[in-house]
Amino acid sequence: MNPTQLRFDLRLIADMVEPRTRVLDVGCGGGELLKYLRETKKVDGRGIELSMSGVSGAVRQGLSVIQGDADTDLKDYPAQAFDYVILSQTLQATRNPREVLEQMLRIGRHAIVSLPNFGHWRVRLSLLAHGRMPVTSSLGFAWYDTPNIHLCTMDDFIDLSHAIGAKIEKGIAIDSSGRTRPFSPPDWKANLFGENGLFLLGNK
């Protein structure tokens, strides 16, 4: 699989995964990341996807993906069953983000999470200037039909990570042009200029 065919943040996630490890991709869609990791890193990959169409697409590619819900089904996995548990652009759409993140770190040695940053300067400016919920490239839904029910800033996510005792091993801010900026919390510039955040977490 050509890496340029992979969504930009998924390429960054793939770079965080060590070869020949055990990976669970939560909300894996049609399995694009799992396929890439299987072909390039020889991982033992598994996936959970809520939509049946996504599951069917992944299975057609020979991937081990089952239908499941991050909010309810992660508790069924044994502790430390995986080296990496990945949740890409999905945490804000879960009903209980804290519990999902805790479960990820229970069943994996590492958790990799990417999320849209509600603290980005364009979001702040839109709220200030127009007084309405903003629509941006990473938050592309109107307030009344968005799947995002727990929007947060990168600083909010950092606070949650600390609250559950997770160690932030790596943080990357991604701007609207796709440029990346590694950072170590606290870093106000990352929260202001990162349209998306990407985090590699571990257990302390």
Contents of the next structure:
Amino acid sequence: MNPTQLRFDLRLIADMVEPRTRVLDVGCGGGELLKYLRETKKVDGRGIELSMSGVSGAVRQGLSVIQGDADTDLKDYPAQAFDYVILSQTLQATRNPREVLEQMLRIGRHAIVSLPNFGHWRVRLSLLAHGRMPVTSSLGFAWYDTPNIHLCTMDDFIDLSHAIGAKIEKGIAIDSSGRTRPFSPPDWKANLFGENGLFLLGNK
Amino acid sequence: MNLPPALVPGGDDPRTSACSTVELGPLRLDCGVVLDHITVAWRTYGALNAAKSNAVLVCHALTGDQYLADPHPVTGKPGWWHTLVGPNNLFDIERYFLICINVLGGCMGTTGPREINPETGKPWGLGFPVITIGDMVNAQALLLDHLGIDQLFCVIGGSMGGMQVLEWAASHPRRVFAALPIATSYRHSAQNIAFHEVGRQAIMADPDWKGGDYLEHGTNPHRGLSVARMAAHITYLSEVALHRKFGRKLQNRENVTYGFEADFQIESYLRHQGSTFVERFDANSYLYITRAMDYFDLAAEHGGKLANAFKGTNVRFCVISFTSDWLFPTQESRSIVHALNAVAANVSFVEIESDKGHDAFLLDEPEFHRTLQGFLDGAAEQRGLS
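To test you: the structure above is the form predicted alone. What is the structure of the form predicted in complex with its partner chain?
Zooming out: every chain and molecule, the one shown earlier first.
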């Protein structure tokens, strides 16, 4: 498996993971990232996925994946069982994002989180101009059927990270054309021009 | 004494004419009794490789037996997982060496209440010691010693077979590379015990049961055993599956008869299930094996905490449940998975969508089979089996 076969945002996540580490991918889908990490970085990976088809697809590739979700299935793992716990584009869809993030940093030395940025200028402009809940390329749902029940801006996420005592080790803003820009908060430009944010968190 | 032909010393026993048997022992049981000699009846498919690393132990359920893939010697019906066994099949017999053992307490050749107690020369009957899932597994371990197999590539089983899988992983972790507990639990629930008790009471209420000594009396408590099977069979199916198959359809008649014949197809079906079951199964075996399942509680055996049963385990687990299984609901499998997570074990878990109830693990469920296949392939690769 070469890097170009992996979804762009997953590749950025993979770049944050050191070789020969233990990784838990929460919401791992069919296991694309875990498979890539196993083959290119000799990572010992585990996954959690909600859909039967995703789990069964991952198991078929020899990956260790359980059917479950971030809200209920993180609390059983022992502390510091993993080097990295990954949550990609899912935090905003959890019932209790704060607890999920705390659990991630309890069971992992690092947490890697990517999320759509509600502070992106398009979202701000859309709400200002139309007065309706924004529907954009990274937030493609109407308010009544969106799974994203806890949307936040990048600055909101940074505040939460500080509130739970996490250290932001890396921040990457990704704009709508896929350009990436590393940043250290506070950074108003990242929150305005980043359509998606990607963070590597550590325990203080 | 009026023994059935199968028990006459020196007679050809059709139950074991198509499988292997061996005398092993001693076996110390959980109840404290030591059986100096036990007979174990088993069937194998495929060949053991030179490294003895390709053995797959398939554990049968309550009323199953060692005839996994070939016709049952008494009923002539195909083996209970025959659709999955063969060259290039899920259980590829060119790759794996499958072993299926009749459980201790069973009635297809392995020592159980139906066999002769060497001390009395009569069938054990209720004189047979009460056995546990752990005893069944220890009997299987004696056979593996006899076959010179140190580590199983995989232990797999559904329902009571899944209990044996969990027991294997907990008690003999070094002898198991991969474990697949399917549609099972780490302990029998109150509801499970309740259904079993109904079955046992039905058997014991049959006057032909004769306090368990029916073999000597030349009787057969077939009515009681049949009722036990009918009640149990309902628990193996889902309401949806029952309704789809039978609904309120009448059996070969236009109208109800205002009597107690089998007016409804479901009644007729259950009666048929009951009557065919008694041809091949022993009533006392049913008592003993259901009891073993009732006593099973892997958490209680480990200080009340299931995770303790798997501490430090290197076994790779794949836990599978079915959405419509109300006998061993998914929550039971989740508890197993949570316990395995708590010790950071290597575990996969899938809940397969199926409306076929508990029996789904014995039926044609493509997604289930694809998952099994995927897990086995992955584990085989890790074990270096080609």
